[in-house]
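Only one chain is given next, in structure tokens, and it is the form predicted alone.
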Amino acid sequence: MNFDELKQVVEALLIATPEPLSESRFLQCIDTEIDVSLENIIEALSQDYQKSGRAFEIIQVAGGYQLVTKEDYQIYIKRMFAKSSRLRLSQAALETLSIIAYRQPVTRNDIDAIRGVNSDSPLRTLLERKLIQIRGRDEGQGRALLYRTTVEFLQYFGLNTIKEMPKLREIEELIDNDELSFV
């Protein structure tokens, strides 16, 4: 398969897949040995899109690549759907999710202790929406379930890895300088 054919295959896969396309998934799909990486193909496609002034681009997210509409055109997409398809989370769910994201893996008891209230309902919501998952049991007494974030969490927040999250001290500095406002 030549390079132009590989670009077309990658483009078709990016259009068809609802989740980010990883190198390993790409290699499974083409079922033939190639001497070029997915990253090189993505780079060439991105340059093609940029040169031709396309309304979409390829981003790296959650350990793979995804085809997305450029920010300049998002208002038109929102108008088309009229009602936002964005996932809505309650304050309790957001609190719980942030604790899990920053402390993972973490038990429900630890989450409850930080929040000061029972977190059963927010945990259930986050599990249903696949933003968190159970990733084993604690070694301590009672062997409590351990919670972690998922690939869907990374996708939802536009992160490639959990390491891209802002550091807690950065958030504290923004709050101290009144640069962060809450709606």
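Nothing here was measured: the structure is a model prediction, and the numbers come from that model. Just so we're on the same page, rigid core means the largest C-alpha set that superposes within 1.5 Å between forms. Numbering follows the first chain given and starts at 1. What changes on going to the form predicted together with a further copy of the same chain:
After superposition on the rigid core, displacement of the C-alpha of Leu154 between these two forms stays below 2 Å. After superposition on the rigid core, the Cα of Ser37 moves by less than 2 Å between these two forms. Relative to the superposed core, Val106 shifts its CA atom by 2 Å or more between these two forms.
Coords for the form predicted together with a further copy of the same chain, given the form predicted alone:
Here you get just the chain by itself.
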């Protein structure tokens, strides 16, 4: 396969995939030796799209590449989805998700303890939206169910890996420079 053919295959895969296309999955699909990386092909495609003024672009997310519409068109697409428009997450769901992202795998009790309130309802929302998953049980007594984030979580927030999460501030930092102004 020459470079142009490879570009077309990658494009077809991007159009057809509901999940990010990673280098390894791409190599499984073409099933032959090539001397360019997926990154090179993606770069070339991105340039094509830019030059020809396409309404979409390729982003790097959740360890792979995905095709998304450019932000300029969100107003039109929103109207198309008017009735089933995407609901933003509640404050409770965002707090719960932050804790799971950093403490995973984590039990419901641990989440409740940090939030100071019962988290059943946000947990249910997050499970239904597939942003978190139930993964095994705690070793400790009680053997509580453990929660983790999913690939959809990374996609939803545009993160490439969990390491791209905003940094959790050290407690000392919280005290030193804070809008809370602990006089």
